[in-house]
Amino acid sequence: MKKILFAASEGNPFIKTGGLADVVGALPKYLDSKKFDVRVILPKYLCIQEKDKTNMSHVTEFYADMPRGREYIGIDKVKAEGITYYFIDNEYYFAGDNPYNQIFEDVNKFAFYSRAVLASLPHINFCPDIIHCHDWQAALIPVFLKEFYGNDPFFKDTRTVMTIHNQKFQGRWRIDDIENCRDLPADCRYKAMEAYKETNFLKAGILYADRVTTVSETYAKEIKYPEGGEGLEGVMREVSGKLSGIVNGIDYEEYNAMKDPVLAAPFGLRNIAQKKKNKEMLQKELGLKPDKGVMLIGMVSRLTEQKGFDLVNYVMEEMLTTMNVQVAVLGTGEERFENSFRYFQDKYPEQLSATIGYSEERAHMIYGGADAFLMPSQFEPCGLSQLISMRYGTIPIVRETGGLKDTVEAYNEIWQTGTGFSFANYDAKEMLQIIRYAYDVFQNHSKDWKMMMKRCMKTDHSWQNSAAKYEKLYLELAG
């Protein structure tokens, strides 16, 4: 049995700020427990809910020599859904009311976390065959493993996988100001870790890891070029021999229209007409005008330029005044987009609802009640929202980038194939054109729309498929 350790800065159900937590919380459950002993190690943030901390048991504590002196490391653990979770405890680094604070605090925090993960493993008597590191916060684990533990018999068979969930976030800071990296060799600090005269955690992890993955096949190609590489495109081309893309999945138990307690009417392929009741409930909940004939478009997202909201902002007035559509928005982000949605909500209260904030319950209501789901991202490493929307028969309208291109098949009216609508260029008029096309199909070809809803619901984007690819990767690497 191969031993796998997931190392990440967040993971469901304990701490979540985004899609990373969903992956870390879901993927381990879908790996074959007969072949893999999978465990997860996270920071023990002060902001983790007390009910979760109460369930943890103390494993051990010790001190380790680090550049700032002897550092305290406590280890707690808990079992959730069959998976053992370990937590690195140190109040100096993990205090605060959220997992991420100022950048300077974060680079030192996660450099400590990476060192503490490796220092902890002999104390908990768990020697992983694979340490699966997620994003820049865990990217120094492959670096410290090779630089500090290269001759340690305990780690002689340990290999590393580095997964990039979003290459835009790299862990960059002034080279000499990261205390917990000062004892690394100069060749590492000023070469492998350096990019554009700054320390770059992600670059270091990419170079030192045994294998590198991204969260979709298309994104693995896009990051090799300036448009998607975020300054690291040359590094990605250099490591292309160990780079691959594996698309994320979603938890089919959490997102199940037949069992979702939030929905007014559970539904499936056999009673898909029941979805209309959820649309009615959503309109009522959001204060939108009750209208069975309107095309209700949902958006659950961070309100940022990356997610395409400058395009949405540009066409919203025309969309609301020239088509019988309603829009339901849920999310937080850049102030300009939050204010824009507040403006449109005030101007068109029966057509647009903007919930500035986040509610898991309301998110499920939008996925379950909307007719279409708009996701016009500038770039999208994988994306989970389009997968969730398809699970609920809510047809995605997306830009052809990253995981959106890999998971949404464009509608073909001749052959009656496809699971959504897509446009290629990052252009507001092109997006509006494809929204009009979707609107025409919805209004004038209801039979074809219903068939597409069913194709969406039949498409398998569960974690089983993705987990099988990770299992193959682990076995290739660990032997």
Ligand code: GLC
Second form
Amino acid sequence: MKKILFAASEGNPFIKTGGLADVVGALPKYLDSKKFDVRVILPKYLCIQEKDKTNMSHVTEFYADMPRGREYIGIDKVKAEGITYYFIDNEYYFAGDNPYNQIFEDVNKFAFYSRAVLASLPHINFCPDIIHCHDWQAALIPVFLKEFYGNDPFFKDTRTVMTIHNQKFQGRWRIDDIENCRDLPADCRYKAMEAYKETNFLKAGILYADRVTTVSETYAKEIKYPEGGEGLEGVMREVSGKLSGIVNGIDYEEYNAMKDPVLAAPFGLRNIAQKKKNKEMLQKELGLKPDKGVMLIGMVSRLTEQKGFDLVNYVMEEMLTTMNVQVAVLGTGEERFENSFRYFQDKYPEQLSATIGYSEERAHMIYGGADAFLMPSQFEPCGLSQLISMRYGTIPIVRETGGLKDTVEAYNEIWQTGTGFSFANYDAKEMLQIIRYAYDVFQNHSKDWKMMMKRCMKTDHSWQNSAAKYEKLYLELAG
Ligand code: ADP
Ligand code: GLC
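Return one more block: the form predicted in complex with alpha-D-glucopyranose (GLC), after the form predicted alone shown previously.
And the full complex, kicking off with our chain again.
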């Protein structure tokens, strides 16, 4: 039995701001429990819901010497769907109503977290064969492991995997200001951890980890070049021998149109016509005009530049005034995007609904009720929303980048193949053109549209295949 520890800053169902939480919450369940004892370790944020906190039991507590003095580390745990979750408790670091605050606080917070993870393991008597570290927040684990525990017999067989979910976020800050890194050797702090005269957590993790993965094959290529590398393209090329791309799956239990309690009318391949009822319900819920002939486009997303909202903004007026479409947006993020959706909602209340906020329930309603799902990302390491939409027979309209390129097959009207509509260049007019094409198929070739819905629902983006790839990787490393 190989022991695997997932270390990450978020994980479903306890704390989620994006796709990372979906991955951390789902992948452990899909690894073969006969071969792998997989556990997850997360920060115990103050903002975790009270109902989840009351289910946790206290395991132990201790103090560890760190650059700021003796720091308290409490360990709680809970079992969810067969997986043990540990939580690192420290009210000073994990306070606040959001897991992420100011970056200058966050670098210290997650340096503390990474140290605390390693310090905890002997106390809970769990000695992992693999620590699977996710994103920059856990990227210092491989660094502290080698620098502080290199000769510790407890960790002698422990290997590390670093998964990059988004290379844009690197955990950068002024080198001398990160207190919780101060005791690392100067050679490490000023060389391996340094990029562009700053500390760079992700770069350090990439260099120190035994293996590096990212969340799609295309993104694994893109990050080796300046357009996608976010300044770390040189490092990525340097480590290309240990870098691979493994595409994400989604939790087929959580996203299941046949059993989804949020849907007005659950449906499957056999009664796909039922989906219409969910559309009607969605229109009603959002105050959109009840119109069966309209093409309803959904968007559930962080409202950031990455997700292509510059393009959306640019053509929204034209879209709404030249086609019979409705738009249902759910998301939070940059104020300029939030405000522009508020503006369009005011101007076209029967056609556009903007829910500026975070709601699992509404997200499911949109995935279940919309006809199409728009995701014109500037870059996209993997993307889960397009996978979720396909699972609900909601046809994705995407830009061909990263995981979107790997998971959505462009519609071919001659061969009647494909699972969505896609465009190549980050260009608003090009996007509008493809939306018009989708609109034409929706309005004038409804049989073809319906067949594509079925193809979407039949594609397999469950975790099964990708989990097998992670298993292989773990076994290669852990012997
Ligand atoms: P990213 O991780 O870059 O934000 P992904 O497509 O990988 O993008 O994953 C986003 C996840 O977060 C999906 O599960 C999506 O449904 C969810 N999500 C994003 N915004 C919201 C929101 N406002 N309310 C509910 N769920 C959201
Ligand atoms: C990141 C990426 C997204 C990916 C998710 C989970 O947030 O932006 O593309 O799907 O992580 O890996």
